[in-house]
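One chain comes next, on its own, written out as structure tokens in the form predicted on its own.
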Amino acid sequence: MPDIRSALLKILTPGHYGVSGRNAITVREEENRPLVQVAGWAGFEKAVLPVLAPLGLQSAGDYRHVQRQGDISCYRIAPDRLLLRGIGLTAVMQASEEAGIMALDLGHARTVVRLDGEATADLLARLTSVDVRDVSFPVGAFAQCGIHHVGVLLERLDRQSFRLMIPYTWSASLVSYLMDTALPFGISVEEGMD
């Protein structure tokens, strides 16, 4: 299968943007990993066990925060559907069959965008209206949010990281409009993906 190709190659230009000396935030493309969606039906979290247990996972989570084990992030996104990020389709794609369940490969649906720095949280309380002051929305907590309205996952890395996943077709704008919004702030923009 031939690679992804980013849809922020002409939006992510590495350098500095916005107030000049102040580096509040940082920016960055992340690496495309495996993502999964795994679906089901009526008894979902029972059925989806024989899937999760191999991996480390002993259930399919709430819808605030993300299960982790290893390098694979769970992340309970509806009643009867879950992401895995960082394990691929045929890694999942037997047990689910064998237990009645769906697997999807997404990994070439999103794109994935790290924030970093003091200034973060600030910028998206202007860009989204989930509360992400760290006693509301904590360490490997995430939300599923709109942003410029386009439904993005929103998950909190450390105190000042933020991951968002946002479809690939809505990437180039969102991420355009995330710059534009963080010129007061400072914006940086890392060179490569992480």
Given for the second form:
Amino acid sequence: MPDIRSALLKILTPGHYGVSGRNAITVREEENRPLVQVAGWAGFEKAVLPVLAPLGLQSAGDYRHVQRQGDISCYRIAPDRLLLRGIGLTAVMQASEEAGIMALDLGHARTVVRLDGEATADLLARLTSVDVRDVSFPVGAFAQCGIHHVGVLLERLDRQSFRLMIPYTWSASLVSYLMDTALPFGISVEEGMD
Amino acid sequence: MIRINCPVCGLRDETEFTYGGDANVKRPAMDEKDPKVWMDYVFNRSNPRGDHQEYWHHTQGCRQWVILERNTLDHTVGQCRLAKEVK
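Could I see the form predicted in complex with the partner chain next, after the form predicted on its own?
So here's everything in the complex, that chain up top.
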């Protein structure tokens, strides 16, 4: 696997930005983990079961909640498509071929950013049309949504923690926009991947 | 702002979608010889005042094509279904 450099080296410089004396949001780029897209055609829900079973997953899941099994996260992103994070292409290649399912390595294609802090939901409410209140977007929920006209996968990890999976080539622009929007809250950048 | 209830992603802003045209247009049979029929199919569209069915693509979400019922007069949005599930 190639050595993937961060797209945010010039964007996320550790330090505090925005309102002084307040640190309502912390942003950090997460390490690059394997990411595989699994896609099929009609009858996908049934066809994909032999691919998921060895991973300990019993179904393709629903469109709103992440399935977790150990280090693996499974996101049902469309009726005939899902994302597996935390497992490499080689682990699902053979089962996919036998099941007539396409598996594609997207590990290089996403920048993953984590947001923590008391104002993260307020920040996201300014960026996306998804209702991120606790009641409608609880812990374990995910949504694909548009932020800054870019398709982003948004996941709630904790009440005050979110993960954003951003297309790599758009991530510098999007995170720069996110940082600007976060300034009124006060934001700290932590060390991430290099 | 129109809000579209995507069958996969739920209620989202129109800005996440791309308009895809009239969903009532039917492609002529491939052996159709009359050029007027093809011209109508390619270029001519009705401009209804009121309820309309149209294709939208959830470009920034699930990337599915949906068929949305929209009133062209007041932008009232009705049912939204996955295009591939509509016969």
